[in-house]
Structures are given as structure tokens and as C-alpha cells.
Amino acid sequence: MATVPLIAPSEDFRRELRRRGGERASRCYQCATCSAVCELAPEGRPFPRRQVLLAQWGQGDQLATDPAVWLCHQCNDCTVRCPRDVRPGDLMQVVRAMVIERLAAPAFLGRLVANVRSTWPVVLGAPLLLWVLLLGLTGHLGVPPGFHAYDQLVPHWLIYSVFFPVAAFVLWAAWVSGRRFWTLLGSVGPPRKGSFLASLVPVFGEISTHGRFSNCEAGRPRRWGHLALLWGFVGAAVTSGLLVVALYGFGAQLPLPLDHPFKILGNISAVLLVVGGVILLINRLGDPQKTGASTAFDRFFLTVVLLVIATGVLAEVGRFFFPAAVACSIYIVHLSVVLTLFVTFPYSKFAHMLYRTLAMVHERMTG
């Protein structure tokens, strides 16, 4: 007589859901509409619609180790013609954030930057206060006499001091989540065959291009905005590389002048990042069948790249047409904004390029 499994549903899970923004799972009938206009679900395995019934379930074991729901990339082309209005791409979207907080390496900065809708005097907050304090300890919290330039406020060796101390957590933090996921995406389903990088670099050109957006309909436009945020800030930290390579290994002093190589690029990256920044909040203000709905964690997010974006090209031009005083505070708050965004990388909507990532590289090894 054959075994009948045995499902239990987490009904923490589900209220965990529905506090979320995903409470529309329960209005699913199973009808398949959303697997069926789905172009990015790979033939033989169509997502989402199991992951709308697992959900409805309660299922929140069986989502962690489930790839489709990072290969999902909340096109909306489901959303939009759901029948029963279940917004499967908004659940998707719900579900990864959980997912993100449930391999959070230390778990308490999961659930700090997971319920930010409360928490984020604190995320946003600390940053700004720790320079604040780090600048008065260090007798530089003040406008630096004939100021012309922000090395002369926080010098070089208080800036390494507190991001190289930060970069290695995050790459800790990040390597432990990111282990804990690939473990668990092997522990289910085909075995994996093949080399992990041989998979990864082809990944990787079509994260650089954006690929599978080009198979979107609904949310092709963010196609856009999405690259033209990805290689702003790599454009941006391949010019931060550059400007320490010429400072220590050949003595480049700053400010570099306008026509400079690296300043040419730095600032075709904040042209880019600008670009990219415009273009997703436009579309987030946009139709939410179509866009998605917002939650407090897509919209911190959002926000901390939107300050980012905003205080570095306000510093970049307060420093040659604002009072000195007001470019200085631009540039500290900056400076906290940019910590932010460094520290929550693995526990925000950030750390969907490691997940994803790595999902793909699944897909690819497992056939």
C-alpha cells in the first residue's frame, strides 16, 4: 500500500505571509494562468504556481530549497492576467524576502532590516551617528579651513577604517547565507553535475545584459533601469579601485581635475546610477499590476539607492556651488548612506544578486 505523505502547514508561516503583503495566496484556485504565460519558467518545471500552492501551505521549508522562486523575476506577466487578482508575482517577491531573513547570518540584522518598516530610524540612523561620533572623536567634525576638498573633512585613513573592517563582514555574512542556500538547494531535487565556475561565468553574462527581462512583457521597462543601476555601481567601485590605485601607487592628488580618465568615468557612473534610479521610481509609482505592489522592504531599499545616488552627485556639485558647510554635512550623510547600503547588502533586496546568482548556477547544473 503506497505511503501517503503527510503535510504540515505552518500556519506561523502563513501569518508571517499575509503580514507581509502576500494574504492574497489564499484566493488561488489552481488554475495554472500564471504558469502558463510564464516565459522565464524553464519547460518541465513552470513556476508559479506551485510555489502560490506551497505557500498557500504553509510550505515555508519546502520555498527555502525551491530555486524557481529566485529564478522569478517579478516580470508581473502572471500578475497581470491572474483571474482571481493572487498577484503571484508580489507573492514571489514576499516569499524571497522571508527566505533572505531565514538564512541571515547574524539572524538578528535578518530581522532588524526584514521588519524595517519599524526599524529604520535604526538601520539608517546608526551609520550617520557613528560617523557623527567618529569625526568629533577624531577632531574633524567641523568645515575645514579653505575647503576645496572632502578628504580634507574625513581623511582617507578614517574612511578605510570603518569600510574595510565593514567589507569583511559583509563578505562573511554573505558567504554564510550564500552557503547555507546552496546547501539546501542540494539537498532536493537532480543532483548537480559539472563545475561550479564553468556554470557561473555564463550566469554571469546574462546577469550583465539582463537577459530574461527581454522575455517579459509587463515589467520589460525595468529591464532598463536595473542595468543601468548594475553597471552604475560597478563603474563606481571600479572607480574607487582605480582612485587608490593613483593616490598610493602614484602619489595623484585630490581633487582630480574635471578631464581626468577616472573622474570622466566616476561621473558617467553617477549619470548611469541617476538614469537607473529615475527609472525604477517612476516605475514603482507606476500601475502595481503591472509594476508590483510595495512593501516596506522593496521600498527601503529603493530608498537607500535613491540617497545614495542623490547625496553623492549633491556632494559632487555642492562642492564647487554650495556653502562649504552645507556640501560637508552632503557628504557625511553620504558617507552613512553608502554604509547602509554596504552593511544590510546580504539581509536587504540587495541580496538578491547572491541568491539568484546562485540559482541559476543551480539551473545550470542541474539540466
Contents of the next structure:
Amino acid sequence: MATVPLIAPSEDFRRELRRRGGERASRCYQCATCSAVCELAPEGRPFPRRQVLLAQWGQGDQLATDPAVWLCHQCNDCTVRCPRDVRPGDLMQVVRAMVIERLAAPAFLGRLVANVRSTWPVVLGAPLLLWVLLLGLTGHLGVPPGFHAYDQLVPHWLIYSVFFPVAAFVLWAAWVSGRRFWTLLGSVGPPRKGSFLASLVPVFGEISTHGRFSNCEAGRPRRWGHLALLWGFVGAAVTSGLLVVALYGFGAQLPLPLDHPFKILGNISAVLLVVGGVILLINRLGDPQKTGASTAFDRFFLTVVLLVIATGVLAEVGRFFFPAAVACSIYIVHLSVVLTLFVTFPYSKFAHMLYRTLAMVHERMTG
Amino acid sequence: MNDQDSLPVLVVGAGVSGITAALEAAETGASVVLVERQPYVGGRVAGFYHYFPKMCPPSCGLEINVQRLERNPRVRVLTETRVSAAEQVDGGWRVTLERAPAYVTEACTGCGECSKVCPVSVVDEFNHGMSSSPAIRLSHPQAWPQRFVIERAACADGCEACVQSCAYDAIHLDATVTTEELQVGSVVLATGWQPYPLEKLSELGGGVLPDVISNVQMERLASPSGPTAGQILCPSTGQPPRRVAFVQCAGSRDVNHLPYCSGICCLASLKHAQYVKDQHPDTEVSIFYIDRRTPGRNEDVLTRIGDMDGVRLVKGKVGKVEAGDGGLVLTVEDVEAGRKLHEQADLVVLATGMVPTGNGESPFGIARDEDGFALDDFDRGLVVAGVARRPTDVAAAVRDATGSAARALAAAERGA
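Moving from the form predicted alone to the form predicted in complex with the partner chain:
Whole complex next, starting from this chain.
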């Protein structure tokens, strides 16, 4: 007699799903309108109908191995049409947050950020406290006499001594989580073919234009906001790298004059970040049926990004127009929210950069 | 009960439920006034080609009922009449009946000379807009009363072609609205249903693509008295379809449309599949469904038609219907296979549900459930019958109406 596979629903998973706002999964009656209207779903393995079923049945293990969870861009074409108001787009977002926590290394940081609804004072406050302490201990807490540049307030060696170790830690944490995820992806479904790098290059190409986003109807404005943010951050990172080269390779003096090419690049990036941030903020405040419901996890990431952009721009402008004490305070807050953004990368919504990229590479290698 | 002492029962709506309630009440000896907004009795059923599960034409059932109406002196049938006002009074209701102008009187013999000379063409609502007819016409060939009607608003200024053609002096273009006050003991509301509007389903091509039709339009296409004389043809080309697709739950069980299941669309589509196969045996039929809801003995219909060659049942609700090269393309996930289909079809039938008529505009102030279906209010002498109460098939509507007649009689007797 053929054996029937036993499905063991995880009650813990279902409880956690409900707690995080995925309780509507139980309304789904599997009509598959969502999969039919999704422009991103592959023909042979459509989503999110199947994923809603897995969530309903408490199949957290299967969802963690499923690339479809990440191929979804939460454009909400499914949510707009869902006849049962299950809001599959939002449900996928909740599942992604659960996968991020599940694969986090070290686990306690994953938990900390996953529960950011209550832990946000720590996540935002600890880096600020760290900077205030470091500046106080090194005798830099106060408006520098004759203030005209921020390296008078925070010397570069202090910045390096915080951000280099943090960068190393974040890279390690992302590497561990990425490896766990890659292994899980490969544990089911068709075998991968070809090399990782050969698939990564076209994936980067796709990400650089956000080509997939253009297929979405309901969440269309998000594409441009998201793309502006991506390129703004890339520009900001490149500017930072170039600055280090200019400082130590060519003995440049800070602050750079406004017509310096690096300064121009930095300012273009800032404009992109502001534009992208404003678009995403407006979008978030719009019709939740189309934009997706906000969980604390989502709001936290967007808030940190917006804080980084706002304090960055204000610090730059403030140097000229604000009282020195105000400008210096803004700069310290800026450093602390940047630190929060960095440290939470592998645990917050920011981690979608890692997971979605890997899922897209996996999709290419198995497609 | 002595019918001389009791006030009459008013039945609003002369579809199959209203006719049944009126006859059942009258055949116990009560007097009944049966009012109908349309110029003919029979309601929605009059437009159907066949009933399920027996697949016989409803005209024979209606004919028997019309004979019962004709033979029973206790039923007064008023077509083209609506209840314009109602007031609760001691022992029942005082109602105002508004009768449409009698442009064509009972002298009409149905000879049809007027239609031949009528210079104006209007959209034929009986065929759900799929054909046109002269402004003066018989609503449909089996219409009872067999009396022509005029869509007066469409008449050309000063045109009297029909009046001059009529050998019986039956046409009076200057007729006016008349009203009549009436006291009744109780009221049966058999106000029936409207098809869910196709235009609200534009994502499925409804109201946008000519070859996307509704299930009630399919009944007219298959009906010998319909726009194609009973031939199932694609509206855009006039050719027989080679592939027909049915979209189940189109605007039903859906929070964005009708939240409830109408309970008849699955069977209607299976029935339509048989219409198609009877006419075009080589045509491929696909029915896309969420669930196959064929309760009771209707299960046999599913087995019989679902197993026919060239009839395919696919689990998955259609998400999109678009115009493609060489026909329509339906996008749907085949849930059992777990893959997306882009299904080609020449004719798409949207299995739309039933919307209760007159939600929010009842002169009786009838209470309704959350879906808009009317609720009995026995204390006020209001009884609901048929689809006005809940979506059902014809057989269940008839059973419900029989029970409603008994409740209406009890309410009228108590009131008197």
C-alpha cells in the first residue's frame, strides 16, 4: 500500500505567524487568483498561492527553503485581487521576516531586531550611547573651537576603529546567514547548474534596473523610489571609498570644496536618497491595499533609512547654516543611525538584499 | 378561512417564486393580487433555455403555471405594475400600485403588424443587449400576456406608424400612468434577482471584450428565441466557437464583489457545457473552478457532463482574460499541477452570481441580511419567497415559495 506523507503542522510557526500579522492566512480558500495575477511568478512554480497554503499549514521548514518567498517583490497585485482579503503580499513579507530571524547569526541579534516593536529603544539608543561615550572618553564631546569641519569633532581614527570592526562583524554574520540560506535553497527542488558567478552577473544587471518591479501594477511607484534609494546608497558607498583614497593617497584636505568631483558625486547620491526616501514614505502612507500593511519590522527599517538620509543631509547643510552645537549634535545622531543601519543589516528588512539576490541566483541556476 | 372576509394577499414579483406563491395561496381559496414590473410573467426563468438537472425547457413549466393563473379567478395579475408606496395599517398594508401607461391595450391580438412598420430600433434587454428589436414588440415569443409593448421614450417625435397599422385600435400613444390604492392582508416579496453586472468584471474582460459573455447571456444564445435563434456563436465573429472557457466564481465568493456563493453557477456552467457539446461536438470546453459545488442529486450532472469527451475541469480561478493573437487568453494557475496556464479560447463565459433585486429601495422597509437578501417579517405581515430570500435554483425557489404562501395566509388571517 502506498504511504501517505504525514504533514506535521508546526504550531509554533503558526502562532508566530499570527503574532507578526500573518493571521489572515487561515482565510485562504486556495482559489489561486494570486498566482494567476502575479507577474513575477515563474510559469512552472507559481506563487504565492502555494506559500499561503504552507503558511496556513504551519510548514515553516518548507518556506525557509523556498526561493519564491524572496522572488516576491510585494507589489501587491495579489492583495488587490484576493477575493478573501488574505493579503498574500503582506503575508509573504511576514514570512520573509521570519526566515531572516530563523537564519540569523548570532541568533540573539536576530531575535532583538525581530522584536523591534518593543526593542527599538535599545537598537536605536545603544549606538548613540556608544558614540557619546567614545567621544566623552576621548575628550571630544563638545563643540570644537573654530568649528568648520566634522573631523574636528570626530577624528577619523575613531570612526575607523568603530566601523571597521563593525563591517567585519556584519560581513561575517551575512556570510553565515547567506550560507545557511544557500544550503537550504539547494536542499530541495531541481539541482543547480553552472557557476555562481556566471549567474550573479546577470542578476546584478537585473537588480541595477529593477526590471522585475516594472511588471507590477499595484506597487508601481515603489519601483522608482526603491531604485533611487539603491543607487543613492551605492553612490554614497562609492563616495566614501573614494574619500579614503583621496585622503591617504593624495593628501586631500577635508572638507572638500563644493565643486570637487567626489563632493558632486556625494551630493548626487544624497539627492537620489532624498527623492527615493520621500517616494517610499509617501507610498507607505498611501492605500495599504496597494502598498502593503506596515509591520513594526517594516517601519523600523524604513525609519532607520529615512533617519540616515535626513541626518546626513541636515549635517551637511547644518555646517553652514546651523549653530555649531546643533550641527555637531546632528552629526553624532547621524553616525549612530548609520551604525544601527550597518549592525542590523543581516537581521532587519535590509537583509532582503542578501536573500533576494541569492534566491535570484538560485532561480537562474535551476531555471 | 372565508375568502369573502379576508383581505387579499399581495405578491410582488411574478417570477417562478411569485407565481408559485400566488397560485398556492389562491388555490386554498384566498384572493391574491400578483404584481409584476415587467410586461410578462415568468421572470428570469422565462429567459432560460433549459433547467438543470432534468435539462428540459422552462417554457413547459411556465405554460402549466400560466394556465393555472388563467383558470384561477382569485388571482388578479397586473403586469407593468410596481408598488410605489406602502403604509402599514390595521390588519395589513395599504399599498399604492403604479401601472405603466397602457399604450397597448388588451385588444392586442399579437398579430405583429405594428412591429413591421416601426421605424425605431432599440436594444433588446430580454436578450441582455445581444440583439435589437423595434420599439414596439412582443417581449419574447412565449410572453404572457401576449400583448405588445412600446419603449415609448425611443419613439420618433410624432410617429404614429404603429397606431395606423393596428387593425384592432389597441395602440394609444397618449396613455398615462395610472395608480390604484389597495388594502391587503399580507405581502409576499418575490422580487428575485439581477445578474451581477458584467461591467464590474473588467479584469476578466467583462464589458470590455465582446467574446466574454455572462452565463445569463449564454442562456439566450442557446435559446431558440434568442439573438442567434439558438445557435451558440462568438458575438464578434458570428462563428461557432472552437474552444469555450467557463470562469467560475466570477465576482462571487469575493470580498471585492459578491461575498457569497450563489449556489447555482457551477451547475449552470455544466449545463452550458452540455449546450455547447450538443451543438458543436468537436468544441473543447474548459471549466475553471475553485470548488465544484453540485449538492444533492445535482452531483449526477457533474459526473455526467464532467466526464464527457472534450470537457475539462481545471481547479484554479481565472485571474485575467485578455485579447491575444487568435482569440482570448485566460491566465490561471492549474492548482493540481502547480503551474500557470495561458489558456486560449474563442468564447469565455463568466459564471456570475445573483444579486437580490431592489436592495435598499423597498417601499415596505423590509429588513435585509448582510448580503442584501430580504428577511421575513411575519409580525408586519411581510413574507419573502425564492431568490429574494437567498440564492437558489428553480426547484428550491418553488419549494420556498410554497412555504411562503402558507406563512402569508397565516399572516393575512391574523391581520383580518
